[in-house]
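Next up: just one chain, as structure tokens, the form predicted alone.
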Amino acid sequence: MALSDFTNNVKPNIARAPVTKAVFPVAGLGTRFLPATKAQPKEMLPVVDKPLIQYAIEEAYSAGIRHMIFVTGRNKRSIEDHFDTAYELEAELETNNKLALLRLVQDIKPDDMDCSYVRQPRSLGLGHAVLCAERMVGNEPFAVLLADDLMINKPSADQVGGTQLSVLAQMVKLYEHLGTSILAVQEVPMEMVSRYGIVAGEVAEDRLSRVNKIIEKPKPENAPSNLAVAGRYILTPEIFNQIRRQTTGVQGEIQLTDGIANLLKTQHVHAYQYYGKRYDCGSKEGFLEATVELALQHPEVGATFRKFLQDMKF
């Protein structure tokens, strides 16, 4: 069943608060990419010609979200600068009549998009990073996007009204009908479950399950399934109370997974197997895969890059 088939058969609750805010936890140190991340955020590493964080922002914007909340740390100033106005650069481009490049730079932050920044003073885990955004989110549902997970639609992705939906847009559309927290999930090999939060639940529809268990990084023999949480969430504001009450979990951190596990005691949570492809750009292999595949699709360099790869001698 396609996403459009499912949502067309479910009557939305018109009184439900819309998802208008997205949280981007970007305070991590990026140790897996040292020395490249010694002086620059991992979220600013470029895949072809855009940094990872911009892909995530564009995905949120395509889902109708206009308030972007960055949970930052030390040495993350370049993220803020990237979404700020660069007066000198824009003036130089305009003077030299490089109008296409000028529009490219100005479109990084559309006029109707707001950016807010809050510091995570210590690296205490994803749950703690989300909790740092509580005052800015308020009592509203919100999205969480991990820029490490680059989500790209496949050509076969769900289409509604002729428009291909981003992964987060698919989830926002589901939220409008379900009104529950929603986790993006994908199947992974059992030998890899220890890298992820793993969910199990009751199948509600094709690609959709009601979660009854979630465990952070279990050993394969303890995993309830091979459905792994990817880096996209829609959460109800009750998650903040659950995170605040919990103790430290795996690796001595305050895990978002544990907060969601506590939320299950009082609210329904759904897992959604999204349409699209995820690149784990927190790993070198995933980052290289994303770079090659997106370069091949790029309208400017795709054809010549493809020929270069075909002509390579291995």
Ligand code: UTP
The other form holds:
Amino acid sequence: MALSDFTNNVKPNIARAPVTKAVFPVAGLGTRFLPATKAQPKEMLPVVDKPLIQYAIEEAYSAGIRHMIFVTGRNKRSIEDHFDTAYELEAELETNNKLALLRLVQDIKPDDMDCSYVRQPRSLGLGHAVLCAERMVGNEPFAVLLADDLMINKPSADQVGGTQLSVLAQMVKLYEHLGTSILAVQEVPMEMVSRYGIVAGEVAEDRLSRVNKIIEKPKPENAPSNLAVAGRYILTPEIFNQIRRQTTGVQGEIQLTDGIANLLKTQHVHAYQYYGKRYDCGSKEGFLEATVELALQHPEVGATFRKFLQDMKF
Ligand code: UTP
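Here we have the form predicted alone; I need the corresponding form predicted together with the ligand.
And the full complex, kicking off with our chain again.
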């Protein structure tokens, strides 16, 4: 059976605990975006008209997840406000009969979605941030989304074997069949492997492999492959024990990658080459690329922005 069958429409054949919770680590310092991130979280930077964190929340919601857990830190209050009711604004929009805008604001947090917040007292690394969510996650499989990796899946008409599903929705479908932790991966040029967690494994299907090695930010000469982990994970709750056991890793941080390396000793982990495009919005270049591409597709400004770019003299 082809992988696209799993991600499109084949019903799962094994009853598994469903993935109902997603963790959003948003407690990083965002140093690559200073000074913009001195007093505001990088996850609130807008791509065209929507903050990065909202794209990630919408992706999780589209995957059927309804409980969103934010791991926050100092200066992150605006994230909580964004997913809360804005009484004055909503009343004003209603009074002025701006109903489309009112809907836009109210739809940010659908009624059937719950948001919880837990603080990471210090930015000790992504693994530590995930560990901070342990009590809220409990003994269940869960998703982790890094909002600064913006994932867009817009299949083109000529795409072979594609899917309409968002990247996380593809992974949730796969989880229903595999029941293992799953890492979203993409190929990167060999000279860029030292920016990522890199996996190697045995190919199980087209786009799917069973991971047997994972290493954080290797030098190109030490990298076991060029398959880089992108900011989407489905993890079994055993990961918490494994993170707890580890010491600090690369850059003096408690790395999620090291926790996953420990997990490999007791459980299977799969790497999935998703359908879709990733923008590294934690970097200026990636953020600009996302802004230009999404602006070109935007129903309100797309056409005029395209003309502006065409008329530009370089
Ligand atoms: P990054 O390393 O990309 O984020 O972590 P950063 O540290 O905020 O950014 P730079 O490198 O200084 O520019 C990936 C994700 O993990 C979160 C970040 O908020 C980001 O979404 N994170 C990282 C935490 O929540 N806590 C941490 O201790 C570290």
